[in-house]
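Quick heads-up: it's one chain on its own, the form predicted on its own, in structure tokens.
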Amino acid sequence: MDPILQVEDLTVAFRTEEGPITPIQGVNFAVGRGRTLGLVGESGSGKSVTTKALMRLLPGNARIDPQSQIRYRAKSGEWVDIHRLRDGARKLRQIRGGEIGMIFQEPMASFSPVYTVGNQMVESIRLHTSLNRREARALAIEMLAKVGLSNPGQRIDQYAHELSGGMRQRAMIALALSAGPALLIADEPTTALDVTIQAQVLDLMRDLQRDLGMSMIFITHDLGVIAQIAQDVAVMYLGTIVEKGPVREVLKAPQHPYTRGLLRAIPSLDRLTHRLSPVPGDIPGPSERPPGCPFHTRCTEAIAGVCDRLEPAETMLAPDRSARCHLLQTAGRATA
């Protein structure tokens, strides 16, 4: 795989009240040129703070481990340390919109209500590119057209609150993609659809990432809409990745038990009859992460003595396809 981003030992903490906590511990995973990584799990395993962490849009109170690295490979080639540019730096400002778009999970609180939705869309083109107002405009004609967006000239001048759902869904995707960025990180954003217009916006953001040959990580709870529209997969449960791999490979063979109950819960039109299978329990906050491995508490597989004391490590299954869970090691030792 060439690879266009590498994040390598990513760890976050926050400081609150109560103490420090740390949501993100050792995610790892690389994102491929041309390629799409989805970033799976349930609300609280930490997909959104990940990706914001790439961004470097995390809240003052918000600390990266210095061990950590964020490496991306910009336009011109070189490797960067995104981790390590300094705020406000020329650099950071030029790959955060530029290079590395971002379509978040609700359109309303990305767009301001006081502005039309070309105002700020030309703001965002002229701040990455050298267009003046005018040509800058129309690129953003041209991308509300491209979105499918039916009569832009008139959807330039309207502001969010006038455009439905799914119409401002598209202009976000728009808004994020006016840059011509080469990664696209779109935060869950058919969550708020309904299933025809989720639909629509699957297939545009396919043939968008064709057209433009650009890298996008998808981050969603859905397992099936990963399958329709990623390459590999990582699935995160309370700030870990515990499994990755390409997608037809994590779906087809799940090494996991997690990523078994997120297949499991998924509804089929096969099994009208049957209950759906959800995973039993909660998620556990950030604050209450427990010893071991972090799912053993809902987990119908766990070794007792084994999985609520000691975390496990990352056991590679191929050289693109690895896991977290004692049940692996367990079954490799007895193998040999």
Contents of the next structure:
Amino acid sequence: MDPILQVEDLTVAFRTEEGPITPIQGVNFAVGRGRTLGLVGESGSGKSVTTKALMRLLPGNARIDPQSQIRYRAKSGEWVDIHRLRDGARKLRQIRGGEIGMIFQEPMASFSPVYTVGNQMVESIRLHTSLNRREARALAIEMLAKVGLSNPGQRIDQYAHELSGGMRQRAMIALALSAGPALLIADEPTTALDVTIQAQVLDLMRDLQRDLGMSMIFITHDLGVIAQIAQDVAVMYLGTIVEKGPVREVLKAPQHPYTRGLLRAIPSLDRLTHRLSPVPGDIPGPSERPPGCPFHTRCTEAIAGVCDRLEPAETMLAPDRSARCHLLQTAGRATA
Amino acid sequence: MARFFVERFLGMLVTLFVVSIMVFIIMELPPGDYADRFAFRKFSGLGITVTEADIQAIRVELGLDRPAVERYFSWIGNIVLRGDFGMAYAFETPVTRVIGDKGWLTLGLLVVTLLITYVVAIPVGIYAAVRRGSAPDYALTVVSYLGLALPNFMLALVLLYFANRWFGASIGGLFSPGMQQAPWSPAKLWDLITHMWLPALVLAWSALAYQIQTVRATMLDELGKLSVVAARARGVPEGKLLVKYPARLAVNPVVSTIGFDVNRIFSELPIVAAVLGLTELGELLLRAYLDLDMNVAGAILLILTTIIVVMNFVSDLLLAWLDPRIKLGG
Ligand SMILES: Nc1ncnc2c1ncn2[C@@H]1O[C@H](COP(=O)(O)OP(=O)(O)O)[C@@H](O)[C@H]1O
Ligand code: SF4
Ligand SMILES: [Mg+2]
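Which structure goes with the form predicted together with its partner chain, now that we have seen the form predicted on its own?
Every component of the complex follows; first up is the chain already shown.
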């Protein structure tokens, strides 16, 4: 794999009123050039915090641990240590939007209510290219057409609240892509949309990713969506990646009990009604991360005396495939 | 925008009409009428006995025997068409002459007070929000609570005392003693400006404290919005980002309460004017009430309320300009 982004040992802590919490602990993953990595996990597992950390967009009460490494390979071919950049650094600003684009779950809230869609697109284009206002506007209209907005020349002067939900998310995609990023981070871009529109937006993103030769991190809590859009997948639970590998292999032969639970929760036509009860049990709060394997409070296969005490190490199953579970280690080593 | 403007403008005219009726009713409230007071004033102490018939004659002469509706329309008609507010009985001169340039001075004081309030409160509130939890933020919070707790006239007295000690001169009033009666000239204008800042600061005091807290709170709210994070994720430089996205919306509550501020300033004006020895409408209004000179009182009330209503209109327009969602809502 030719990586565009490498994340090593990412650990993020927050100061909160109830004391410090560490919702991201030792996360490792890489995104291959021209590939889509699906990041999947239940709500609260730390998907958004992880991707915000990549863009250094975390709020003031957050701290990225000093040993964390976020390395990005820019369009110029140069490796940039994002974790080392100063807060206001020019390089960081160039990366934000120009190298890495981001779209969010709430298209409405992502746009400012007091500026037109075009205003925000032109701003972004002009920050990252040398185009003048007129050229930038032409490019913006072109992008809006590319994401499937009818009447882009008119839509560009509308406000986000004047567009329908699906149109808004398409416009958000156009905005994020307008400055030509090489990597797109999409944080649950379809979750807030109607089911029929979800499918359309998903198709659109897959086509765009292929046509533009982009890399993508696609976040979702639905493993079913991953199969449709990603080539690689990382499954996250309570701030750790418990299993990762090529989508086809992970879906065919999931190695971690949590991945298996998520797979069972994928709605199919005959089991649509079961959708609301995915993996049994409650997710522990961020301040009550269980000792040992973080999943042991819900795991039906937990080994008593082991899983609740020892944190499982990452077991490499293939060069591009790994999982963190005591069941995967030899019995002798697991009980040692 | 044109439709919005016309709608709000018509709304303002309706409000002004209602307000003028209320002012007229207030003018009618004191016992007796203009003729009674006119006669009493004119003939008392002269040994002349005034009969009911004399008063009735004055009443007819001045048209006071006509029904209230008719009198209202002739009163407001004269004001709107000719700028004629009637006669001040106490001085036997037109009300306009009694008021003189006090109307303009009051308006000037109001504008300077509002400017001081907003020019200080908006940037300071934004700064406090961006530096939330820092030492300057806490200091500002303490100072603004002090500002809310300390009454205006106390501040006026304290400032007067120190101004007197440090500058050695009387700082009260809106003009230096020699300038009061002088005709308008650049020197007089400068004199006014050097006197204006003190009462304006005193009047701005509580609004300043209040608006700093408002701006800070809204700014904090706006800073946490996804649209701000999204703009940051597009690489918008932080300074430009703060002004363009959260700050623009953080001034909304300030703009929408311009009318309240005007109202409050006018309520506080008489007492501050009394302490600082200002000659403006508030002080004249107080005197007109005491004399039951209702033509003067009515004129002043009408001027003050008109300013409030017009400022509300201005605030509506500014708000619509700042936030396009408002126009859509009608
Ligand atoms: N600003 C914050 N302050 C404190 N804790 C936070 C903050 N943002 C996120 N968290 C914590 O981080 C955890 C992961 O959140 P998030 O990444 O949003 O989950 P996901 O996107 O997977 O649903 C949550 O449990 C939450 O408590
Ligand atoms: S380590 Fe134990 S508790 Fe954790 S997933 Fe594996 S079997 Fe379950
Ligand atoms: Mg999330």
